[in-house]
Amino acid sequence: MKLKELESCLQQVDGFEEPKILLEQYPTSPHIAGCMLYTIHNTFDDIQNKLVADLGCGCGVLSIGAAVLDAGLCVGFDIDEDALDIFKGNVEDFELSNIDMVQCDVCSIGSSYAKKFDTVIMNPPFGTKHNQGIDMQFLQTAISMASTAVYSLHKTSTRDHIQKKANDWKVKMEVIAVLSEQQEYKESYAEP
């Protein structure tokens, strides 16, 4: 699938119409998602027949991207019920079968899901509401459930934080692209 389709697709996607400040349930827009997924694709097979999590899934645009792109099956995780019906009502509306929701904290998922996942994606929340340092407990969790690979959406302010992050961590990071001076993804895994 070519990027334009795949953004094109991915317009489609119902969004939020009361989004949640406290939760900082900002929209990923089709064009970001979009780079964000065929390059994950494209240039590094992370999600064609892999078994994929999207973290704080919201809506469930990167979810459906992924499952549009042949991922084996997507798991979105989501706190925000009212955020899953209509992540629920995309996936009817694109009559997906490669996808899956749950319903939970992703900050408290433990241990229950470590290395289950080939792929983790997220545009996790920032942290900028009342929320300071979510954004690494989204990170840390994702790095747990990812046997390969964390694809990451954040701001390009808190690059030297992740990376000291990563390195207390012992994982290698990688800047992948940058898709707007307020965003970028990176790649995120442990090393062997």
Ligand SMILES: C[S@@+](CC[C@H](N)C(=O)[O-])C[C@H]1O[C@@H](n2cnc3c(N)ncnc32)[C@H](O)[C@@H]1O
Contents of the next structure:
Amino acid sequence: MKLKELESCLQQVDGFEEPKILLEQYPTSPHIAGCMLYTIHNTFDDIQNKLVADLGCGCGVLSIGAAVLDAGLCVGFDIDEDALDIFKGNVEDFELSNIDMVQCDVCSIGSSYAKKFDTVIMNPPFGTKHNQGIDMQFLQTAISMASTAVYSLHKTSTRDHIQKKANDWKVKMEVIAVLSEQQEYKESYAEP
Ligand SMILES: C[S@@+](CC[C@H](N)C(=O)[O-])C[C@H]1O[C@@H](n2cnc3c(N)ncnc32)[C@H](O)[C@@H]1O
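Having seen the form predicted on its own, can you show the form predicted in complex with the ligand?
Below is the whole assembly, all chains and molecules, this chain first.
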């Protein structure tokens, strides 16, 4: 599938009806979601036939893109029932059978899914709404869940902090793309 086709497909995904500011419910644009997933798929081969988790999936734009790119199964995790209801509607509209979802607080997952997924993708809350540090909690959980790689969107201003955490956690961190002046995505994976 070409990038343009993926992007236009993701434009059909319904977004948040009444975004909850405290949950940082800003959606990933079809353009950014498309670029991210296209690279994960074409450059790293980490989607097709893989078991993928999407942390803080919201209405599911990243999950749906992964499913369209033939993930074996993509499981979205989000705390918010309203977002998951919209996600369910999107899955029905797209007639996808390789998607599942779990309502939970990602910060409470702990080691329940340790290395159960091949790949984790996410656009986590950045921790700007009285929830400082939640981006790092999402990242740490994602790293514990993935056996191969984590692809995550972050503000460029947090790059040094994330690099320090990656060193502490003994995982390799790589900046894959700078998507705008504020946002970039990274791959992190456990050292063998
Ligand atoms: C930046 S939005 C990303 C939404 C979606 N993944 C996308 O790319 O459009 C962050 C998402 O994280 C969810 N969220 C916030 N805090 C959470 C928590 N503690 N556990 C699970 N999900 C959470 C929000 O409900 C929201 O859907």
